[in-house]
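This document opens with one chain alone, in structure tokens, the form predicted alone.
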Amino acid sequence: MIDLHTHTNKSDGTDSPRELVNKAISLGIHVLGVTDHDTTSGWIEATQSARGEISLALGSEISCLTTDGISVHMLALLFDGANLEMQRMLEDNRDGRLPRMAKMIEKMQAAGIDISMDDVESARPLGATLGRPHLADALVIKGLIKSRDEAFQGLLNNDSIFYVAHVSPTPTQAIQIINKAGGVAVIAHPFASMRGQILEVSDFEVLVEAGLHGIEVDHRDQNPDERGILRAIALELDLVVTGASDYHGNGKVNSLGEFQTSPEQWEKLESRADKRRVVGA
């Protein structure tokens, strides 16, 4: 089992990195992708969590925004840690969280919702990435909804009134900073129409050219036709294809190891990187 987009506290997701690697290893997971938004800093635990047959592709999830405001999100997977220009993207990125979520709040506050800023801290484990799923959390908690998942598909949606998008790189410039600091990109559920909009297939050739080696194809917000379109766009521009399940442990519904990679396009896609840098077995 191959499962390359995953979360923890550490961003979004509600597990620790060491929980994330010991429920991966009692799945069967063979090889777990690391990679909370904006982030290596779960890195060191989820090494020193790794045991066994588990092998472990360290990585982030970097936010992204097309020229047309189009929110995307890029897989960044085996690139080296210490890269400092990496680094600082991913420092940039989370730099801009805290303005937005301001910006988000005052939007629901000027709607009559009654939500703070301090409501989103108190939901937010000591030091994750700020994101929307904490005001998500902030949400319920508060009773004003009922799950994260109601909140994406609602209030929090890419296309709804108080949706505010952060300054963020093209998915070209992160691409082309992945490949400097030797990893492989992957576009994560390019085509999740629910939540908002998406890209259109001739975006595809313009991220090939900066880079791009994979698309994230099984994903449960992806329905069977958007599946079969990014299958089809993968074989003809070369891509790797990929499946994952974007678990976020009790933040959303998806299951840990629900979508999968295969071996042979794990394969095509860790040859990609510069040098070998998977942890474990």
Ligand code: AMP
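We call the rigid core whatever largest set of C-alpha positions still superposes within 1.5 Å between the two forms. No experiment lies behind these values; they were computed from the predicted model shown. Positions refer to the first chain, counted from 1. First, how it differs from the form predicted together with the ligand.
Core-aligned CA deviation for D68 between these two forms: less than 2 Å. After superposition on the rigid core, the Cα of E53 moves by 2 Å or more between these two forms.
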Contents of the next structure:
Amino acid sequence: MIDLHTHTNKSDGTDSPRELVNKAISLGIHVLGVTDHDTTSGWIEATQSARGEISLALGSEISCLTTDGISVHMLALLFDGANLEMQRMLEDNRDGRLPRMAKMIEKMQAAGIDISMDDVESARPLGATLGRPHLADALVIKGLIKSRDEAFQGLLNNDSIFYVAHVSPTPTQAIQIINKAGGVAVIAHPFASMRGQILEVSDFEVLVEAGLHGIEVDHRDQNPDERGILRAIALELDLVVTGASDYHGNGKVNSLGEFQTSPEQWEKLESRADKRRVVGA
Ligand code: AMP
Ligand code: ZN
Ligand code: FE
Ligand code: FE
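Would you generate the structure of this protein in the form predicted together with the ligand, following the form predicted alone above?
Now the complete complex, all chains and molecules, led by this one.
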């Protein structure tokens, strides 16, 4: 089993990297992608937890924004974690999330919702990349809503009046930096339309020119028709097709290993990194 997209409590998942790796080993997953939002801070603990029983594709899910303001998530896998340009991009993204959260809280306060930055900070695990799920957790703790899911269906949805974007690289910039750092770039859930506006079919050619390697096709937020279109685009543009769970622990219904990548596609993807960077097994 190969699952290339998961989160830990270093961003908005709820399992520690050790818990995630242990769960993956007991499920029989043999290649696991560890892809926290805009950070590599879970890599060391994940690596120490592998104990030769699982291969890890260490990575990060980078939040991007197109020049048209469309939110795009780019999975970066198998890159050099010490690459300065990459770490600067991740750090800039994390920095941008603080004023963005402050603005969202300000809008909510102005609407009479009793929530503060302190509430959100209490809900965020130490050192985790700050995100809307932590704001959702704070609202749950205050008894204002029941779950993260409820938050994302209303108050915290991309179409909500409370939504604020954070400063991010464009998908093209992110792909270029991922390549320079020796890694591979896979666009995450590109047709997940319930999250807001999505890319057009024609946008993929530009991303391939920038160095895109793959498309996440099999993901719960894309229906069979959407997956079919993405599979055809991947075939046309000679891109790797991946499938993954986007597991977030208790933070989302997605279960570890629920969607997978085939061994052939994984082999193709791994061969496109500048060298062998899988760790663990
Ligand atoms: P942000 O990065 O702050 O814009 O928050 C987006 C994150 O919220 C994404 O990583 C999603 O995985 C997560 N998310 C989106 N929808 C939901 C949901 N219904 N329940 C829990 N988490 C969600
Ligand atoms: Zn997330
Ligand atoms: Fe995502
Ligand atoms: Fe994700």
